[in-house]
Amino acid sequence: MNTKEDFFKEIENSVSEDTFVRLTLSKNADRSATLKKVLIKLALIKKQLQFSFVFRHETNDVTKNFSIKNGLEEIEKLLGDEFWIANLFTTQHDFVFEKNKKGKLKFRKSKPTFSQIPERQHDKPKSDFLQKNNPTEGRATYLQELGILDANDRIQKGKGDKYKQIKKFIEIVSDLLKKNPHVLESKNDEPLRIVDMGSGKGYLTFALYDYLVNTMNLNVKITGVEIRENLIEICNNIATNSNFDNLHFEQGFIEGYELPETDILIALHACDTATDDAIAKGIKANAQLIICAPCCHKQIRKQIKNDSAFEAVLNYGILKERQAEIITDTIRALILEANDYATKVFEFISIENTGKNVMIVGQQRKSEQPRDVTMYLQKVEELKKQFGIEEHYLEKIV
């Protein structure tokens, strides 16, 4: 009995009978080779069933797709010659093919690990939170009026990075709402109240409203706060043209703005201590989510002294600037934690798309148990002492 042929026949049968789950090839005959394993599945690619191979090397993976015919030829070439162990999983049985150093072959059959075939769809449409223009509904005209899309709904030249930034922001908010269902559950028939502090031209504000209202079907009221009067007029006109009835922009400084009770507070790229003003107002307004993308860190940078263990780093301007950013945002996160917000700091979007790519998110904790906040405040004091900092602006306003 030819064990290799029997095993290969099972592969062919599983493909033709649509019982194939996956195939793995391991134990490379050449132990010095960087290729350690091959993972094989079936996938619908451009509506054609194909083999998708993942060649797993020591430091990277390489994916290649083959037609069924070419894929079977590739498997036959690798099987038993280059790789000595193969595991075939089907919905009917599991099969193992082995070859040892002496060339002896083994072929085993056992009960199936999987009872259902996996999803074959490879060309899954990526979720696009930004709706294309639909003049009959008055939707998404903001993408054209803001110059993101042209008249044919194509991304304008030079706006690709902004488009990616908008999409990523909506994905983040969508994920936050899924992980914090209480934010929506507590509303009943009341609108979800969102304030965007320092909304600028409103790229993200419009997209967020569009997604929450037209994709999630939520009752939402969003207010954009911006100091520049010309931008307020432009944004309010676009909101009217887009039939975004509960989206409104008004004039005001973040520092002096009277913020009513709010569910979600947003401050993206508010310069220097304006980010701290927004965080403090979010905390005082009992916001359940505080979402910030800081910009500039001058207040702490001026205070950092070079007599610490980081003296060598702080002697170089750009490194001192980056250290100031890290210290500033760390203290912001700790102060949010001290005010009962579970806080994360992460990369908002690739630095290729924007240099302002750090995001701080505070999620209000719902535990009724009292928490010891002194730990977080003590860490703030330790950081300040380490770098000779007298005071972080957020400390005195929160």
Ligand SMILES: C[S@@+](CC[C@H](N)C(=O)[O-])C[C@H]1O[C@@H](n2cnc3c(N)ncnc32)[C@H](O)[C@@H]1O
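Here, rigid core means the biggest group of C-alpha atoms that superpose within 1.5 Å across both forms. It should be emphasised that the depicted structure is a prediction, and the values quoted were computed from it without experimental measurement. Numbering follows the first chain given and starts at 1. What changes on going to the form predicted in complex with this ligand:
- A displacement of 2 angstroms or greater separates the C-alpha positions of F114 between these two forms, with the rigid core held in common.
- Once you line up the core between these two forms, the Cα of Y163 stays within less than 2 Å of where it was.
- In a rigid-core overlay of the protein, Y341 has its C-alpha displaced by under 2 Å between these two forms.
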Given for the second form:
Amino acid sequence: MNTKEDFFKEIENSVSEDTFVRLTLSKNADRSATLKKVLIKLALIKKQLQFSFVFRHETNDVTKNFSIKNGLEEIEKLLGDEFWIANLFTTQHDFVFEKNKKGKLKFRKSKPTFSQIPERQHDKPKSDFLQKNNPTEGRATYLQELGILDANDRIQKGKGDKYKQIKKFIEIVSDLLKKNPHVLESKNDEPLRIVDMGSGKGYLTFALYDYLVNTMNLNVKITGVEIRENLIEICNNIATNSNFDNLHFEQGFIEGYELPETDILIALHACDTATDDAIAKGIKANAQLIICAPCCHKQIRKQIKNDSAFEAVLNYGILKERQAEIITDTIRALILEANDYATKVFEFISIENTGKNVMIVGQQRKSEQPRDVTMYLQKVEELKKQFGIEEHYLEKIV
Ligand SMILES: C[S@@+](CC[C@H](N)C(=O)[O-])C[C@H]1O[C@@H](n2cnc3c(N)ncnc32)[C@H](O)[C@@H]1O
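With the form predicted on its own already on screen, would you show the form predicted in complex with this ligand?
What follows is the entire complex, opening with the chain shown before.
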């Protein structure tokens, strides 16, 4: 073996004989170029064997996939001209192709470092609910169509936090259903009715439907309610493309939406008092679970008086804002308790992923015993008095 063609032939053979482990191209002829290395492996992408190239630049990686034919053409272009060193690993031999400054070519063939070919399955995002079942036709497309995953099912740049949120949200709902078995037991053959208020782009709504239907095998009907008409159209199209027959999005305001009896009410990051509207609708619709993650908290902030017992705190803008959030959500939790919901308030995801990370979950109490709820309402009154608040919006609509 003494020419570039011979080396290239070894690459072709290793692919056709399925002994290819990996190929690395390094030592860029142009030392000032940002592209420093190319790492090449074989991967099964959409059931087809393809070359996966990672172009390693000084500060970032760019991944591109090529068919075998196009990948070989790409390697041929890069080898020897742009990159002066190539290391080919196969299960039969290791090969080194090298070109020096004078244009002299060197080849080495040695014992193989690897005795087995690597897993060809393409890297999948680490997600229980995506990985557990074999993907059925159209299964993951919603995450691609929503721009969370790329065509190879990898998380898109900048979407990692959203992906974590989706995963965490699914874990929370799954856990709530385990802790509240009556929610499913009460359904018999009827669908579990879920309404997502302020569904936005529907990331969480789609993932929840996918999880409940395709992983938990439940009969589920989910409705997303959202003001923005363009999002309704987009989401309904994606639902159709994904064969999610019982997932629909409707255009409407939360406050004006006529909510029929519902099992689970969700409102994640619905703005300001839209969260209160959703909670009130959920209580009236006899929802067994109310899951919300509040967003901005303007209504109470405007009412808090700086001459209260907390004057020193409230003089600092950011602390007043935080205090407003705490009071708003505490009163929401107390009102839920007063309406017979055992309520939890917790951080549902790390603050690094989103600042809007407080979740309020109300689980309808099943006890037949009448309970004294005046204690909760008294606490609401005390809080309001301390901070000079006239009224929490949720009080007047619930
Ligand atoms: C921050 S996004 C959150 C979307 C989604 N729930 C999530 O967590 O990914 C809030 C969404 O609620 C919608 N929204 C806000 N107020 C609303 C209202 N009163 N009625 C219906 N939708 C509302 C907004 O248009 C927006 O799409």
